[in-house]
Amino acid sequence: MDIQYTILGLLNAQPLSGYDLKKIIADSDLFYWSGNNNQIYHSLVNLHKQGLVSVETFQQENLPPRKLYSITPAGEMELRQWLLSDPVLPEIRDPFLIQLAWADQLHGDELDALLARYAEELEMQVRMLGQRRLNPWYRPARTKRETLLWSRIEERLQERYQQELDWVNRLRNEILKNP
């Protein structure tokens, strides 16, 4: 994920501080980011230097100054150009599949325990995303179409975990039938 476009998209919805951006990204399944928080601030500095965001500083009593970032017209154009670019297929890099590729070395009960732990994690994600859909943590809703898009994105994230859960449960049953 290119963090700069995520930041531009979030700022296109509303002005945010670096802390706000960090929290939204950290709490998100959609905005998965494997980098560290300094990269978010570094990206904000770069976006500001490029004229894609503006920054307004507010003094706070007994706290460090608060910087509020907003997207500029040039940032809106950059975001729009990116939105019009060719879509990228999802990466399918699944560490669990690699782990599973060598799992024949495990005893039957060990393999089942591994699959059961994975299924538990998936079940928890499905439940968590279901709750999040009822009480969205972040969902711009400036238009009906935007509301629909965000609703379907949340639905898709939950479906992905549910599909993975269904798959691992089928695998467990197959292994139990064919030890």
The other form holds:
Number of protein chains: 2
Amino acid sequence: MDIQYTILGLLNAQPLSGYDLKKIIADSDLFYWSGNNNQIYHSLVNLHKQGLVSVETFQQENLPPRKLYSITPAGEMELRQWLLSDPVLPEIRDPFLIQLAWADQLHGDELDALLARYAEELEMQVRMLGQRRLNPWYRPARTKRETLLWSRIEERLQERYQQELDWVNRLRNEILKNP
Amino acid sequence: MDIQYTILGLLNAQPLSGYDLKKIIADSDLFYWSGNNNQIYHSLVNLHKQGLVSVETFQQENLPPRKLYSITPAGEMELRQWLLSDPVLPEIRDPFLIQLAWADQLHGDELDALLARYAEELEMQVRMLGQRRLNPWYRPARTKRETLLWSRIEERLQERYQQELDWVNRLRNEILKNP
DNA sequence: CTTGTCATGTAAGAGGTTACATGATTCG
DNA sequence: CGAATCATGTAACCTCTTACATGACAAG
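We have the form predicted alone; now please give the form predicted in complex with a further copy of the same chain.
Time for the whole complex; same chain goes first.
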């Protein structure tokens, strides 16, 4: 349940409501979940049961009460333990590679069109991530080191798609030369 | 349900049993599922209901009957349609980047140890994938072009982790210089 | 004498997604 | 007048995982 640690990390910077968390996660490229209510509200209930977060409820006129969650000392310890835990390798699910694996069934022009469309999708993604880096709307910068880390993380998220694009372009050239 | 198309692709090369499919998928890096029975046997029943595969049952002494699945003409058409369908971007889930995102909580030595352990994991993965490429146990090579495609796909699977490793090493150096 | 292979299948549960439900307010 | 924002929460469903169940035979 990595989303629990994501939430703890976010609350470690500042108290937030479920609604705040949902927006941050839904709009983030790093936090790769959809940011759906089900998961977030359920996680918050769980974290509260475990005593890792505390809640304050603020009544509002004409709006449901706002529940502001804060990390507890126990939550801080739990987060720190996770930060020191064994790194996990990235999990990459790429249905396109599977498509390519069977793509020898296609004619030359169909295959090239497929690769071209994939390259186009990747270019769009690279551009989009570049735009978001210019205009981020969640990026903690409490220390110089944190600023450096976030900068390199955001760069990496974009670079991955760029490297994928470089690979497709190399492959396209090679296939054009060996018809 | 990409696993259905994975199975159709495998059956398009040769008839296979559920057990065969399970082994191929479980041992593959490209086909990223665990290869569990539940999914595979259930997918085969589904494909059969849709008329995309046919079954022949062979009775065996002292063993459960072996069900050999083959792709049907309808299945071939369905596979071809999928091959021509819109490419989907890879989905990368990297809990380590999230760990890093909050890692400014750690001391300098703890952070470097974390990065070092991640680098070590990546190196192991790169080595493992290199070994498997030398000694693959599923790799269709019906045409020159298919051989080329599979070669580039397998290279890419390894290269991704290599590029991840390069990035971590760059980051480690940078952090050592800016303490 | 335990582990692995062959070969089918079921069960339980974690994790994640989209859509629904409510209801006032504000902006274009 | 419709859509977005604020703010909580529920329901249904899909995907995927681990573990269980059966049962023979072969190899270390």
